[in-house]
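Only one chain is shown below, in structure tokens, and it's the form predicted alone.
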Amino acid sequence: MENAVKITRTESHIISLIQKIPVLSYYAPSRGWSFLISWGHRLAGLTLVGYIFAHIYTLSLLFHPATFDADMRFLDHFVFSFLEWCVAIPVIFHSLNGGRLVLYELFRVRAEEIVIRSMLIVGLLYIFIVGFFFIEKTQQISATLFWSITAAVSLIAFLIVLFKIWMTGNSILWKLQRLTGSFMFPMLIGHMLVMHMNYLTGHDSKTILLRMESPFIKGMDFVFIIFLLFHAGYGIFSIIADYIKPGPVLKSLAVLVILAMAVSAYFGIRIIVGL
């Protein structure tokens, strides 16, 4: 039997503060932290789905650069900038916890305390790094170089998971959910990071349109939007299926989810191709 990992004084203090939150103080003792982490993963995912829809709408304004720039100037207010930075929290939590689940499901990594502790440390570092870049707004990096490295890491993660799960008896949708998640694990984290390393990269129409002239960037965005929307759609359906029994209602909701993701994919691809 593995020795239990000792909780540090800092971690004990953080847990005591978290347990004072009404909802958590009820569910932590009765359902356990695994239940809370599971629902945290789902809520973070749903938050990111909303962000995806808003992001697609904002990028559609690039067909009218002056309108896009005016919208970005409006969103440059401190309140909106702070909220944009806060999106890094569900991004890093959902990504790292998804990686934890893949390690558990496919590679039988069961050292939960160590993995969760590592997630916390890496997550906090990532959030502070994003915040630093967001405040500085002075970094410069080649989009092609950055995305080439990120795409290579994503492809490696994709292939590792592919070789591990493809011959298993799980459903094709279950496999695709893990595959798209493994590919987007580096991509989503990288996207959030690079958008804040140089402010103009994600907030200036000329900079974005110049980047979108690259066939490589267009190809990466195409794969990204398809994988992202499939992952989001299947995730939403999985949550619905946990609470609604198989039947006409579940089928109707599944159709609605498919339509919502298909429409979003249409507009996303239209933006990528049209710019």
Contents of the next structure:
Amino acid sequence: MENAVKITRTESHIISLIQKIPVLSYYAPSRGWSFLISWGHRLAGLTLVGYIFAHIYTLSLLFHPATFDADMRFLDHFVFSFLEWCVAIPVIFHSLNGGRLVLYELFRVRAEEIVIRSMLIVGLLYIFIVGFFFIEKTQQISATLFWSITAAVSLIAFLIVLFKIWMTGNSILWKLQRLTGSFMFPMLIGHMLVMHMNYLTGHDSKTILLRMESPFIKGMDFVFIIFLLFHAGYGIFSIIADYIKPGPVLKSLAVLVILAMAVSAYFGIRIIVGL
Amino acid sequence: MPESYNIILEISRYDPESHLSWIQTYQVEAGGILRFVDVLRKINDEQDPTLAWASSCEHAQCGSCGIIVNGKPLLACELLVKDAVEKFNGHTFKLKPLTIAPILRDLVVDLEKAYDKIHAVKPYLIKPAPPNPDGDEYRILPERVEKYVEATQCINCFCCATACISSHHHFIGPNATMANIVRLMDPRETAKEERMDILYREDGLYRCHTSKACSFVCPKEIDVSHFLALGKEGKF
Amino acid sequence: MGENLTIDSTAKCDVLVIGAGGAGLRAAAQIAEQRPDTKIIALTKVVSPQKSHTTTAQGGMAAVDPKDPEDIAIFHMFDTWKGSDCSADQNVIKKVCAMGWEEVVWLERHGMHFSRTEEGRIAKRPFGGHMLNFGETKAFRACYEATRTGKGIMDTVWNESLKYGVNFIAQCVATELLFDDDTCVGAIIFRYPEGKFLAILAKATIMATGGKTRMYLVSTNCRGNTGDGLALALNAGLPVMDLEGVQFHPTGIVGPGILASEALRGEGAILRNKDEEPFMERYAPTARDLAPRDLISRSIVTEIREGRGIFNKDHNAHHVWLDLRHLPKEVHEKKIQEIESFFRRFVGVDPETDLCPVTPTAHYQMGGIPTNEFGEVQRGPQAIVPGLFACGEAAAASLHGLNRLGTNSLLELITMGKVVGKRVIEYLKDAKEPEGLPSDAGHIVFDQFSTYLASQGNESFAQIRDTLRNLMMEKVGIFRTEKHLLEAQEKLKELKEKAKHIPIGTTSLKANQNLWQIWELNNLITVSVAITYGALARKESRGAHFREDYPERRDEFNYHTLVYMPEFDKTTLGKRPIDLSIFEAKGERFELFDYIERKY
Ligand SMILES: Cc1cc2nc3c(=O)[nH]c(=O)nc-3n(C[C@H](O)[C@H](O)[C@H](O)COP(=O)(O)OP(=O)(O)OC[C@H]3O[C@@H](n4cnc5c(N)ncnc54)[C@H](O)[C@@H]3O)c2cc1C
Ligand code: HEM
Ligand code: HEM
Ligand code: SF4
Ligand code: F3S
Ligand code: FES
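Please give the other form, namely the form predicted together with protoporphyrin IX containing FE, since only the form predicted alone has been shown so far.
And the full complex, kicking off with our chain again.
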């Protein structure tokens, strides 16, 4: 089936270049690109899980704004700035691909060549724009306005998928995985974007704290963190379940994942409520 | 027409008596239009009668001869030497047994065990609809059959299961899941509830991450992932 | 090593099915459905019954639909009788043709995915030799599932057996039949993975080991079709019948022997020799490339014999060309695309620009273990063997006589499978449990296996196999003469002797492919010898059996040949009369069921 994808000449140039990379050169011809994309999705998901733990930790420094600003200064170093920018890669890749999976699995969108191509273009644009704002640091945008729009779009995405998925026989957890993913699709993309649009919005304790006073923002963050931790938790469980057969070991690991997510949720919510 | 190739096969071997595994290299002078089963037979004939491999129909209809060649699960009876040289862009091939069942010897795996997964989804009509009053066959319009006929081509070679990202660990497998979905789409089956329960088992559909390697490797060119996605969508 | 061979364990069951193919499992399904607590064990060489050779049949299964306004069962009976060149049994023809549609419906109700008409009914297509009005025009009689009819049937009977809890033992061979006096009480089997012998005691045993034409250089049959079932029967002192009836299909793809269907020639493909001459013009000036199968096969072989064939080094075989290059593009793309793809896939030629290598291929063996119309195995023309049944291609009831019509084989599997199933149920009513392992159990197989395992010689397995396959193709193939047949017999004896001196690669019994194949090779030689005896005795040409020294059919041979060979090459021959019950009943158009001329 994969063979049927129509590929332009430039694309095939690029592909043959990429295929020189060792792991890819083995798996691309033997399992297909979708297989590699799935591994990418998995790795990006896990990276984001790692990131969110770190993220909650740094945000909790906001309880002492001075420390926060001091500690976050390391981001001024170009290496760390660069790394921060790199976070855009897993974010946009996992989000867009998650979107693609939802479209494929639930909305019968089978025109994969078009979807993947758009994914690549939008993804590159996104990474570029985030980087551009990051360097410019001069834009101004009303966080509340931006968040309102994002929240509305997220809610719509959530509802569309909800209507589609609710009647299926899939387990509730599996459905929630798709639902939280769909909700976060606009939310996370917007989150990362707005945090860099106005550099201070995401990096200056005063600006953050001021914004965080809004109950609306607090509410949004609350939903965001809960959805995200559920999604991450089920995601990790899902990976584990591929390797561990149903039984006591799997159960204990599941409990561990739940615990980890619950602890993160506690610290995350404490930030929202406490600040 | 007959060109000849000097190919090198690096074959994973396993001896069930000593439990030793090793890689053995064979150099074969093979005509371009020999199939890999012919090449393996040639090795048996000329170099090493002990090398074990599996096949039955030898024309891609039964699914007995699956092996992994340079990472790709495929039917050894369908791969011509010259195509392999072209496809894998080289003259050296690494041959491994499929990974979905225990190895019996060398390239032969105990597919019988893998078949347990097919049996588990009850590929038959569990509760057939009552026959029509005329006493002859059910009427099924061709448009209806068209929707699932592709999936009925599956020969259970387990290439897809080998390639799948969630693989042989605790997934009932793309082919077994699809066999269940075929009957969900079959208008003659009335035990849909039971089928749904089978479909949504923890080792069932949830283990599929739409990595689509199944569709990519399927020698019958079945778009397996399409059918699994129908399962997730819950509409058949 | 050899002396240590033992029977590892013994299992008991009501019914043992040797050969879980289409026929064997149709019988099993019948028994399991009708008598649910019957303990049934079904054996197969492959990893799952689903992989049995029935799976590869493509064309269709003949059956007359009673709702068809034009076709009636008697036409089908006539076609089968005529097709057999008046050598089939009319009681069987009548029974099988009458049951056909009912069995199609059975398959469909049990989940087979038949192709459909616009109205949602089972679609039918024409097939060679199937006609309306006693040979007037072609009949639409073959029910099919795209090009996978055999797979559809196999899946259905396998599924049904699975549903009713038939126990499958896969990756094993039945190696010896067990008898208590004259009654068959089961078999000894050898499991490939563990390399262990198991005795299975059964009240009733069904032989359905399928096709057996792997002794020919080019054959459409699968790797495991090595005539094991016939060899088992012969070893047990039972006869085999009509083995000289081997059907060759004219256009097999060189090497793999895969069928290149008649449809290609139907669309205008032309056979050409080395000089690219369209040689069929010489053999059949009017019908040319669409002449009957046997005539074309003979013409191709004549071309090759006279040096106008082409030699393929890779597959070590001679062939002629099938030319498709001149066909219009839309024919290539729409009508024959699927069949053509075999050439692309298996010999790497593009039929649109290249000539395609084809050669006659051994396809089907009409003969087999003789049974009566209920599938009970016969010891002689009348006497049956209690407890032993046979159906499918392994058996000869005989529906096909010395020549089979396309699509009649699948029909036979399913109908005779059911018939046997029902007969076994009857038999089980007062069959008694086998008392225990017969005292001589294992004497045949341990003898064989210990010889193979102890062999120290330096004969080459490959060479013996290839010699056998070339020999059978050349001397016992499409053309036969007394001289060639006698030569073949000598050579076969030599090969049998040589086969005792094949050095064994490993003496481990676990998954020992080498050992397994040597056993199979011996069966092939045994069956080949039986074929030569049958062919020698039949000094006439009839159906697929063509004697150059006796090119006409002769009434004195209006009987079935029985060959007994309890010990290698110690043969006796027997005869079984042909059943003429349709003719003798003097019903409508009965005169057509006399020994009529076979002309198309
Ligand atoms: C390429 C091809 C196309 C064909 N197309 C058609 C068609 O269109 N229409 C038609 O009517 N016929 C067709 N035929 C013929 C028909 O398919 C066969 O005659 C039929 O499938 C035989 O079925 P069976 O059940 O007797 O045997 P099989 O399906 O061959 O089953 C035999 C079983 O016995 C097992 N077995 C064998 N030996 C042993 C042993 N020693 N111990 C244990 N188990 C054993 C095998 O593993 C297998 O499971 C075709 C044949 C071929 C080769
Ligand atoms: C932004 C929107 C997001 C969408 C649309 C989305 C979508 C999805 C989907 C559909 C899956 C299921 C894939 C499968 O079954 O294999 C998934 C898996 C996963 N997601 Fe997300 N996701 C999003 C965000 C996130 C975030 C923010 C994280 C981490 C913090 C995350 C972590 C994971 C993990 C770990 C998995 C499991 C991967 C696997 O099973 O291979 N996702 N995501
Ligand atoms: C590098 C770019 C990022 C910056 C600068 C950033 C900044 C912030 C800031 C300042 C907040 C405080 C709340 C607010 O202002 O609304 C916040 C909250 C949050 N961010 Fe990010 N973020 C980034 C990337 C991410 C990513 C990649 C994720 C997902 C994996 C994420 C998930 C969250 C969540 C869930 C919250 C709510 C936290 C809570 O409630 O405790 N952020 N982020
Ligand atoms: S779906 Fe394709 S790859 Fe998988 S078992 Fe069936 S035929 Fe083989
Ligand atoms: S390869 Fe595996 S992940 Fe799903 S789409 Fe196919 S089953
Ligand atoms: S041997 Fe049957 S598919 Fe390869």
